[in-house]
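Heads up, the chain below is alone and in the form predicted alone; it's given as structure tokens.
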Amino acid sequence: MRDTQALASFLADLRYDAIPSSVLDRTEDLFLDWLGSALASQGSHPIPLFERYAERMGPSSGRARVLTNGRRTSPYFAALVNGAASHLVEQDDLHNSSVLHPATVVFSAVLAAAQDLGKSGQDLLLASVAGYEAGIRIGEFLGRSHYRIFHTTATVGTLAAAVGVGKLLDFNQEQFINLLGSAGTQAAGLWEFLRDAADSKQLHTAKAAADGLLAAYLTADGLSGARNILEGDQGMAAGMSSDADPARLSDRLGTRWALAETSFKFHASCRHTHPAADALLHLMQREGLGHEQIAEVITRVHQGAIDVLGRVTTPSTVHQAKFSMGTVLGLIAVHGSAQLLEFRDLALTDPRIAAFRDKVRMQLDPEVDGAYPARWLGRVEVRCVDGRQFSAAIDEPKGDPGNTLSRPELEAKFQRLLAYAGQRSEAEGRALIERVWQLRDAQSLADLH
């Protein structure tokens, strides 16, 4: 468990002043992106179910906030609802090589605990960096085989959330070892829900955020956990992976800031669709093609895309449509955009989308698969009705670190997310943006919602 100990030591010793300013900037960027994703889900199924559960089972008051309704509650139930809410509209971030959505679990738990504990903006940023750095490395450690069956954001997300809250509680190395044990033994989340258009994805992130927080609070009170939950003979790797690499747990700790490698989502769909969507949009613009001119689209993809997207043939809900390669490319081809409004208003009702969906197929490509998950390459081939054939390649989809969203673009995305929910004005959105850009100076987070 040498690598686990190295990770725990790094987490215990990490200090705010040791984090580069560029990483703190990126953490604020990611926090704003997460906040917009959570607020965009106001009133959308199944989030009211989680809100009602929190009202029935949780306290009637507390120091933590549920973002979608402003209600005060305990940090556990705030993390639960906010974890569900921020993963609904498929606009939250993704780290490529770990295939982890860190924000939805880390920020949901850390903000709730920071509000409960009366922590500052700097405390939140430090804790969030710790959660990202640990979660990303644990996701990389578990490898590609883990993701084929398990929803990494649910499993690894429980540990990432726990680490973030543990850092707020100023854990030492021994406490982080116990914390990982208590978080890891709760880790769960299976991809089978995609076949049924079930609501489990929101349950996954809700439970990951809340159970990570639970593990941290209990550890603070003295609960012990398995000391080798990651690398042990009956630990996570043994039960959930066939290609685990322990060295990834301690990879360049303190010099490689994995948080800075995280991608933003541009399209409002599963990230596995984005490389092909960007490549098809580029090809159609380059060749001046309309959707009616296209007879067939072959997307050359990695195996992970087939494992996740191949479960969805004819989507029956808007959320399931976001996991349909044909639907996403149909929106791109017909409407030039696959944003929230296109999914809500067109994905299931526009017959042109359904017709285009049937023209799309995925094909495993050795080059693309070999690059994954470190790089998510976009490769498409198009055959036109008149017999012409074209291809296009995208090496860095929009939102990747090398093709990232600027702060003005993030602000515009944030306002789009708020407008989608229809619950906040543009002025209210601007006020929230300014609060996030000033997180480093915030002495209190009590009214951030």
Second form
Number of protein chains: 2
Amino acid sequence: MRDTQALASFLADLRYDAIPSSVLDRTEDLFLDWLGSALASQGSHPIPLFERYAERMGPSSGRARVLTNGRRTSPYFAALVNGAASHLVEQDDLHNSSVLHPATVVFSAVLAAAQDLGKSGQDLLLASVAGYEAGIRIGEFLGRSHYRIFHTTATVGTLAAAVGVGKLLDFNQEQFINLLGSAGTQAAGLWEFLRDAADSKQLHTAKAAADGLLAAYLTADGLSGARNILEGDQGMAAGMSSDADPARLSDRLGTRWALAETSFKFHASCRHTHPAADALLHLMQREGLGHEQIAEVITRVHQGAIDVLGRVTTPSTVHQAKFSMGTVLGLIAVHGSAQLLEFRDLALTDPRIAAFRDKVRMQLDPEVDGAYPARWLGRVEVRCVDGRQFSAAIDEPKGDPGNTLSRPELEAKFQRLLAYAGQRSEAEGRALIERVWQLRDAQSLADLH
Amino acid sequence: MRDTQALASFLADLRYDAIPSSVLDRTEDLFLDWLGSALASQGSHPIPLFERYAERMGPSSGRARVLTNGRRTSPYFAALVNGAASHLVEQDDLHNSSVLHPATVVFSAVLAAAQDLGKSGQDLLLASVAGYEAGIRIGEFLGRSHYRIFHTTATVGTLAAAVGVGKLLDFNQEQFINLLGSAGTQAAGLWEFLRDAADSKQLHTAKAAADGLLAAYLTADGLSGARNILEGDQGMAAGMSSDADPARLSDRLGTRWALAETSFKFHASCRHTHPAADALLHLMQREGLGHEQIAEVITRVHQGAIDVLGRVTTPSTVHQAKFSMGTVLGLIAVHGSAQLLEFRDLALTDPRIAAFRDKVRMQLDPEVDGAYPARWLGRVEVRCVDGRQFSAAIDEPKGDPGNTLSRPELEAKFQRLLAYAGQRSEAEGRALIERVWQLRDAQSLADLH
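After the form predicted alone, can we look at the form predicted together with a further copy of the same chain?
Now the complete complex, all chains and molecules, led by this one.
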């Protein structure tokens, strides 16, 4: 458990001043992206179910806020609803090599607790960096075998959220060790729901954020946890992984900022579709092809893409369409874009998309699979109706750290997310953007919603 | 998923009138035993932490009750605190072949929801039977490999609690299928905490009861879940078991009443110690031996006992002492009894017990291991200081279905549990006992606490 102790020590010692300015900038970028993702889900199933559940089970006053309806409540329920909300439209961030979506779990828990505890913007940024750094390393530690069955953002997300809240509570090393124990033993979330297009993805992120917060508050009050929950004989790796690598837990702590490796989502679909989407778009533009000229598309992918996307043949819901490689490439081919509005209005109804979908096949590619999950390579081969064949390769999909979104691009995406829900004006969006760009100077987060 | 569907169909169709009277009697017995177990924990760490957490995060009014402090709140928090409380003193029930403690998860969730929904005693009994029948079969389905790493009462407990609440909500087959999906994907709980004597066991049962209730309320409002969470390629068995047997899920539904196979705990220790404790007590009485005459005790056990108890060599807390085979046998040998008061007052302080502890060894026994978990056989071999050797065998430890506790024995145990906490008088205990023996006639459960 040397690596767990090193991680806990790093988390306890981490100070705001030690975080590079570029990492703080990126944290604000990620926070804005998360906030937009949460607000985009206003009114969409199943978010109102979580809102009603919070009203039924939680208090009707408190210092934390439910973003989607502005309601005050205790931080447990704010984390729960915001965790459900911010992962619904599949526009929140992703860290490649851990296959973790950190924002939806970390920010949901940290903002709720920061509001409850009367913390500042700097406190929130510091706590969020702690949550990202821990969560990403724990996800890398559990490895690819974990992700085959378990939804890493749910399982590891519980620990990432817990660490963020623990940092807000100024935990020492000993408390972080206990916190990891109490969070890790709650870690749950199975991929089985995917093939039924069930609502569990929202349940997963809701529970990860809320359970992590629960672990932190109970740890602060003296609840002890297993001291070796990650590496122990009856711990997470023993039960839920066959290729765990403890050295990843303490990988370059304090010099590598894993948060800055996080990718923004450009397309509104499962991230596993993005490399192929970018490669196909590039190929069609390069060759001047229209969708009707294409007879077949082979996307050469990593095994994880097949595990997650292979379940969906004919999508029956918009959410499932985001996990259908053929549908995503159909939107790209026919409309040149796979954003939220295209999914909602066209993915299931445009017959050209259904037709294109049936032309798409995934094939496991050793090179792509070998590079994954550190790099998500896009490789497509296209056969045209007239017999011509083309191929294209993209090594860094749009939104990846080396091909990231600029602040103007992030602002435009944020406004698209708000417009999708249709509940807030562009001016309201502008005001929220300004608040986030000044997050490190905010004394209070009480009315951020 | 044929077996899952059969189970869901049975749960939807189950009617109060179809449950044999003897099973209803036993359900009342189990409920009393659970109530005493919860009340025994009043004031003991870590229960006040859960009470404070509920006050901080939950509402201060509501129709459900926290048993340990009488406080009103929403059913989520009542289930949470009561789930933590009722497993603390290790006196609640156990089902052998599933290695599940059903009461702490099922009754904690069902009573809270029944109070919230204004249900009757008959409703509670029906819902509890549903929770037991489902939970026990799911535990048997996941098998021994699951229990090696995962705390079945935590993982399967989430589904058992969910099913109980779902029955109160009068779910149909389709709702039960969705409910199993939403509960199963939250199932968590690792044994790693045991070696540190950490507080996770209470966290596990608290969360199982509360998360199961959460799944049921959200399912009632329309949340969908994976349709094959138990048997599917990315479901519970795929991720958390290597010897799952789907046929167990639908084993003799409607004719076998698994609830009636549940054992009461007589000794206040981990159930894995009970067969050896009974066998040793029997041997010492039969041969007229005192503890000072014994040089060595070998207990022949099943592998599960070694997995759970093998971690503890020198216990440092009372709770850990309950997982120390040597300490339990020491209490039996020196004091003839291993009840709550002996554990609290003697287990860690009496030097004769520490001395006896070092004479005890566990040895894997093929016959015992082969019979487990359907039967928990007790086999001990004793070597005396004077060189004599004896052995004894017990095939049904006290509290097992074939050697169960009578109502007078259960009442005496209930009063011992209340006396342990010292918060309620014997007359108050008597009044609670009478209420439970009339449970099936109760129109309201509002003031049961």
